[in-house]
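Let's start with one chain on its own, the form predicted alone, as structure tokens.
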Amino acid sequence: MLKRVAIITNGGDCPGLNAVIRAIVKTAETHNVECYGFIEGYKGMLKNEFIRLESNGSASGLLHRGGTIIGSSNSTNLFNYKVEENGIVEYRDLSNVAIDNVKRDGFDCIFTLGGDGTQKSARDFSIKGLNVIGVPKTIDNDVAHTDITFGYNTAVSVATEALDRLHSTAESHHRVMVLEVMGRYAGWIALESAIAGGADVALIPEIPYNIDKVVEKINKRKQAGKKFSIVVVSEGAKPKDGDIVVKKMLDDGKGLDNVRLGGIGEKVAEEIEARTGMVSRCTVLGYVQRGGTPTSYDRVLSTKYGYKAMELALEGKFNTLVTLKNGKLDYVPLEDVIGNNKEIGAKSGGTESTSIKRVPMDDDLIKVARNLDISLGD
């Protein structure tokens, strides 16, 4: 019988974590079952750092709010952990030291709020005894075995405001405006928000382009006398032949994703420009797209995935992640979510033993963006 449960929330910050972590504690609530929040995801975990959460007092007006109010950690992996002594650095497994804790501190079910990353380290908790239920978060809404992540209908939807307010200057200036915008190894921000804001051109991680297919568009275009374009790039696109455009590389250690994306948005607009003539300009989106309110989907999303993830936890149904397939809140294993990546710390995303969502060649975003004579740059 649950008696004390902790939540996590793990990898960059989100809308809608908040809400989430609300719907858990006032569910936890009804049932008579006390609820705590990790500080900082994993590393929390690690430190035994904790407080409690309650409905009345530190879960109290959380809808609205961005971010975490028990804060995140995207560079912590528990079973490879950067640990530095005398100008040493080496890579440990502490696993077990938050194990320990979790089973002293009297915590009966831990909730894992993340994506790809912070499930397949779930995962791996689950299989060294842990009870676990992982709830999707991300704005890349590449988390496998759900339609959509909270999160993303926040970005979606910022990055839509943006392409709105480049149209104008795009119009005004008869020049060709590029929108970065996030989404790592998946494109459906990218795809969703171009269709939404009335791009002329999205480009997506699934697609590798061929900028004389996008030069091709915005040259036509500019024949029946429209004098400017507006293209959307995923930080993850890449040309033919080419691969993506890598930021920074990391030092986090294995079981981490160390690509920093960044830099496709301004490849692409100086590509245009030399070949069409056209004034092109690039802005980056960046963190603007997963900070501040969640949208009131987001918020009724967040609540919906909370309650389901204590409903499971009272039902014994651990190792899980809570899902919505055609509309209906179900739940399936740890498992199926990393799928090829079994090995435990292993490196999350962007491989292809991993199980993240990318957009498939038959959703209908594509048939709706290439009958809206949207280029996809193939």
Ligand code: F6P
Second form
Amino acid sequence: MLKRVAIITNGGDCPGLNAVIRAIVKTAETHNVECYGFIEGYKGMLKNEFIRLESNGSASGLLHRGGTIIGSSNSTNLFNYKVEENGIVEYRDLSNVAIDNVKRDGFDCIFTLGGDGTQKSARDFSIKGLNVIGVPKTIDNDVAHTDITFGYNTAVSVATEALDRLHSTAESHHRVMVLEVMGRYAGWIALESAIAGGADVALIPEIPYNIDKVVEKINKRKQAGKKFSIVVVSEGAKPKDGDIVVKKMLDDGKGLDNVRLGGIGEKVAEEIEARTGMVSRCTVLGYVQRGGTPTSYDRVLSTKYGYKAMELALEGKFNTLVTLKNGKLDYVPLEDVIGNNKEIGAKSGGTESTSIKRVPMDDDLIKVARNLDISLGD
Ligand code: F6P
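Could you drop in the structure for the form predicted together with the ligand? We only have the form predicted alone so far.
And the full complex, kicking off with our chain again.
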């Protein structure tokens, strides 16, 4: 019999987190289960800091609210946790402290709302005896085995609106406007917003680009009388003979999510300007893609995911991830989600080797882009 459950929201925040929390809490209440929230993700499990979540109390008014009311922490891997003592930095496995806390507090299940790094740790906790159920969160849409993650639709909408606005200024000034969007090593946000926003070029991590092809496309438009062009660049895009642009390497590369990407948009804009002679400007969309209110799509998806997570817990289907498969709610073992990254405590989320879902070359979005003459830089 399920009595007490707890939620953590971990990793970068994302629109829809609060809507998932609300749905878990409400479904829990329907089944007389008490719901709690650990503060700041896995850190809360370590420090044993949590609050009671009730739909008539702390968890009210959540559906449309951005962020997460229980806070989140990035780069927290309790299996390889950064500890600083007397100026000496060490990485320790503190997972047992968190496990003892969860057991002592009597939580029958932990819902882990997070992306691939968070679910990797969830799987590691499940091996060590905790009951966990993951919910696939990230604007990047790169979690394996689910059609879509919550937060992604909102990010695409924000990027699309930005492209609409860039269109009018590009047209007025006869410029090339480059928009750098998030997505880490997956090009979903770039590709889908490029289609929604009528971009001329979309550069994604899955297709290393050839700048000659980008220039060719812009020149072709110029010859056809189009005096401006719109280019979307995913932060993880790279030239075919070069590498991704890393803005900062965190924690000497030892942390969970150890690489901060950024800067490729500016590089592409400079190259286009030099090669076409057209004034080019770069806009980095950044964290507005992650903040604020979720779209109606994400509110519904988050609510569905929250309900399903609680249903799985009631059925005792632990150590799983809630998914959407061909439009239907479903679930997969967490083991499958982390793919080849099996080693307990191994870092993930910041390396290309994790089992993230990248854009497959036979995806409909790729076919649509090619047939609509959106250059993918190849
Ligand atoms: O994973 C979501 C995401 O927003 C990425 O698209 C981006 O690269 C990253 O998080 C930035 O995270 P941080 O909060 O560490 O700056």
